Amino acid sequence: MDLVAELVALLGGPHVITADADQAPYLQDWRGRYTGRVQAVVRPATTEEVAAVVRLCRTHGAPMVPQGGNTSLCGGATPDDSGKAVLISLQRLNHIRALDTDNDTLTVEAGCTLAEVQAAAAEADRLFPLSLASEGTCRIGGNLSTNAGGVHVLRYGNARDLVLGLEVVLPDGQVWNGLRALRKDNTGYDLKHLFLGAEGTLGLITAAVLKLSPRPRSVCTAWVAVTDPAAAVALLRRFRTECGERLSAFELMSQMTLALVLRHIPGAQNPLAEIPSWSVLVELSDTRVDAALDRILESVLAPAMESGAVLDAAIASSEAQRLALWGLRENASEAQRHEGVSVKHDVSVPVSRIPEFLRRADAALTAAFPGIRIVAFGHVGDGNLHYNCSKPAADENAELLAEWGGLNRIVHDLAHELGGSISAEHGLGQLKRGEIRRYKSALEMDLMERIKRAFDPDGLMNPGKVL
């Protein structure tokens, strides 16, 4: 039997997709940059079926591409165009396996959407704090495979910090059951960290034990106009000093970014009288109902307004207003899509270097590419900036994309010079697998390649990604 026939025998015809039209949604990345071809798209429903699929693919020498919600921004879940691969969709592995409120853990399968995981935690009066704009469609397996960040890293950490244990199907079809729900387990190498952020190149995450936190009962959110990024960083320092762990989010948006959201997102409204040069979205939360967060927030903002660093502020007085403020930030990427393609950067630098990065990057790009438009926003609380470049007229972007390499070199070299990274939370995927070699040492690259060979000597697991 050929591979496709064996997969049909294993999973049943409805879960082995071979028709071009039915495969199409799986074969193009969210940004529309990459399109691939495969022998089949398969949809296993259990860990045992995933393992059996992997064993069949290995026997036939077929590359395997794991995919969750297909929301990768770097082509990490898109196959190449050889047509040799099998795409393994994990969407049917979508069960909540266990909830332990005393241990504050939730065991979930990889195909659960992030929103479903959040909802399962909320039903138990707990919080799973990972939060992304794509949480309704992205899957937790993909979130862990890319070590996703999001808007609450400042308080709760990246996806890596929210995982206690994993279940992984290895490239040879063996299943590693590392679903330990322990916060202390000092028994040698912590294997789970090899798979977190590996983008499916070392194995397929099929389930995870996630850490839960107490659910906030008081939340206060404000939209704040600041004079410049330096003022935003100074305000962040004051909030951290005065509020400690109550500070759960601190997001930065440029004037151009907010203008695009107001232009293209239905219902979006400017919370202030004018569009500021720079805006900050700040959120405080507390597990107490009577935390008086609005007074705490105002006490921090008042001296900043007196000094002139803060120009104006709007504090949400209802849940609807809070969600509207978050909508301005979370729709930044969607708004930019309406303006055509752009050259996107997902960089991080030490928080203290954010003003310098923005100042120097803006100056260098404006000099090198006259008329360039820069859309800057991101998680200033953890040093992660989404720094996107395009031309004001969509039909001019083809010319700018032709300069993609030189444009990236300016941005990435500067981030590296300032002690930063060229990929903060999106991963490397196909997009940056070559670029990363400029910034990692030969030894780092060799160590990564050794790990890849040790786990996947045949190079069949998500080939062409990361390395």
The other form holds:
2 protein chains.
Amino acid sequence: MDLVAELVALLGGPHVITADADQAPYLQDWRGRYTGRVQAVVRPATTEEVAAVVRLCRTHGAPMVPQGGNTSLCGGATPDDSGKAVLISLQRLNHIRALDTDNDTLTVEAGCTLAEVQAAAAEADRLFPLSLASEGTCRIGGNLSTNAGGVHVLRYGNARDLVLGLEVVLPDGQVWNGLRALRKDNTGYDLKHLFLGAEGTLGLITAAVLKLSPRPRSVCTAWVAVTDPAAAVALLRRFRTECGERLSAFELMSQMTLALVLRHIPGAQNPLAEIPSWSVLVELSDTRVDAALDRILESVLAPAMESGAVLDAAIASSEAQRLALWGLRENASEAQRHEGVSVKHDVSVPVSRIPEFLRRADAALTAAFPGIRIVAFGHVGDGNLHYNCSKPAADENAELLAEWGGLNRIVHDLAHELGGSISAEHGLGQLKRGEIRRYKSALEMDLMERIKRAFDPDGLMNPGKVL
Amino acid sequence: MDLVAELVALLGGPHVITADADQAPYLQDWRGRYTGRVQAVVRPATTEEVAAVVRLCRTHGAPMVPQGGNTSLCGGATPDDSGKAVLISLQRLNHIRALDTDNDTLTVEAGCTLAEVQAAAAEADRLFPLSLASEGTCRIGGNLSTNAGGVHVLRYGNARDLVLGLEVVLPDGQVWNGLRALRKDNTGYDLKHLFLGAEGTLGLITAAVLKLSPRPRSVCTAWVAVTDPAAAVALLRRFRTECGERLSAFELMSQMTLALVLRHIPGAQNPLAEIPSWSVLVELSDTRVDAALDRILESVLAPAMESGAVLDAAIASSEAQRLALWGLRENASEAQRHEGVSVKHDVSVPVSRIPEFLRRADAALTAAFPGIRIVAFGHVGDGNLHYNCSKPAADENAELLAEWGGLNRIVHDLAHELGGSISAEHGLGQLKRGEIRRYKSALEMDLMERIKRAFDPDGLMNPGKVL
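After the form predicted on its own, can we look at the form predicted together with a further copy of the same chain?
What follows is the entire complex, opening with the chain shown before.
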């Protein structure tokens, strides 16, 4: 029997998709950069079915591409165009398996959307703190495979920091049951951390034990005008020193970014009198109802205003105002889209190097690409900037896109020089798989390749990604 | 030239120790369980010297045993008795390399004591939260290699959670420079997490970039009598829900444990009127000076007292009282030592299973070993118990020790049955290297062995440990 027939025998016809039109939504990435072809898209419903699919694919030498919500920004879940691969959609593994409120853990299957995981935590009066733009669509398995970041990393860590255990189908079809719900377990190599962030190249995450956090009962959000990025970093330090873990977001936004949001997003309003050179969205949250966060926030801002580092500030006085401030931040990408394509970056540097990065990148890009428009914003508390470049006119952008490589070179070389990363939270996927070789040492690439060979000697698991 | 001569040529005579008397302190573990022999103890002073030593050892086929402060509780840093190995002491790599206050990171060499690292953080008005009994002696490289735990894991995580980057000398003498100081970096497999907790079997950690936290400016500590472990778990949940990250310690202690401390530790005083069946040490801390922690603590305890789950409580009203409460907890092991040897365990289970573990372990051990005395205490907020067994009379203890295996079997089987671990924070070393094979799946052991072969094909790095 050929592979597709065997897959149909295993899963039933409706869950083995071979018609082009039905396959199409799975074969192109969210940004529309990559389009692949496959023998079949399969939709197993259980870990055992996933394992059986993997064993069949392996027997037939067919490459496998795991996919959750298909929201990768780097083509991490899109097959190549050889047509040899089988795309394994995890969307039917979408059950909440267990909730343990005394242990503060939630056991979920890979195909739950991030929003479903958040909701299950909220129902138990707990918080699952991972939060990002695509949360209604992305699946937790994908979030873990790319070690997703988002707006609350500052306080709660990256996706990997929220995981206690994993269940993984290995490239040979064996199932590793690492679904431990322990906060301490020192019995050998931490396999979990190897699969987290491996983008499905070492095995296929089918379930996870997630850590829950207490639910905040007070929140206070402000929009703050600062003189420059150095003032933002100084303010961050002051907030961390004085507020500790209350600080749950600290987002930076350039004048150009806010201007585009105000121009293009319906209902967007500037909370301040002018559009600041640099804005910071700062949020404090606390489990206590009587946390007096507005008073604390003001007490931190007051000396910074006196010293001139903070020029103006608006504290949200209602939930509607709070959401409006977040809307300004969350629509940054969307606003830029209204002005045409852009060359996007997802870089990180040590927080202390943020001002230097912004100053030097701006100067180098302006010199190399006169008239370039830089939309800089991001999670400055994590040293993570989304740094997007475009030209004011749409036709110039085609030109700029053609020089994509040269532009990347400037931005990535600088991030690297400052001890940074060319992919802070989006992973490598197909997009940065070549680029990373410029920056990672040959030794580190060799160590990664040794691990890949040890786990997937036939190279069938999500080939062409990461390595 | 023979290996020792080459090592002398490399490091100079004073740093290659061959005399038995001079070697002795390095060759026996802290508990006195294991004694080994070596060709030489070497004391390189730099990463380059470590790498050169490793290359020499490899050329000569000599096994290498890395050692920090020699405080392993599982014989993880003690050589075997073949006399073939070279013991590489990291104690001269003891420099603080860098401090970045805006990035909240500290770059340290492996041979710094944990106390030195804590002090460097404190000097910068920051906290390095790892804290454990041996902190004056143990070295940070060893802490990271065993992924040490301690009393503040509840709030700040295990040692691995406090690390952003590593420098590692690989088994072939190459140096991996992974000293990144980034909070977000998603560019491939997380090698750092592979070396952390690997007990020196995959490479030798020479330096690390550590995350710092804001320094608490308020602290409030209480000693609380609860009816039973279930009441302790319920109280923990209430504290987490209402106090969030303020909760920085939640330690459980049995009546027997406290009784031994009061009997043997000079100056120890019971903070309550009676010795409770079960005591909890709870601590809140906050970056704010005006945190009103005593009021918050009382507000959480009050309803628990009304419901009868909490029987009595004493809140420390001075720093001296606070330290006295901690003294009761920290002297638990020491107090038991006064009554002779004991069989010690370091198990973890999901927090929700703590009451069941204690109830069933107690019943099974009492049935199997009539008259057995159980000293149970630990980091219940992490699901981690130190569960030590002895007999009231010293001569009976020799008998009990002889049945060490059977006793372990009961405790470890139960922890495993409840989804737990037989080594929560001490690692495997030599002590539990065989025992773990009973509990970890063959598949997981196989994956670990594949990694070991990929990194150390000749098996020269700390052989006989972990695997």
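Numbering follows the first chain given and starts at 1. Here the rigid core means the biggest group of C-alpha atoms that line up within 1.5 Å when the two forms are laid on top of each other. Since we're looking at a predicted model, the values are computed, not measured.
>> Once you overlay the rigid core, does the Cα of Glu334 travel 2 Å or further between these two forms?
In response: Yes, the C-alpha moves 2 Å or more.
> Is Asp362 among the residues whose Cα moves by 2 Å or more between these two forms after superposition of the rigid core?
Replying inline: Moves: no, less than 2 Å.
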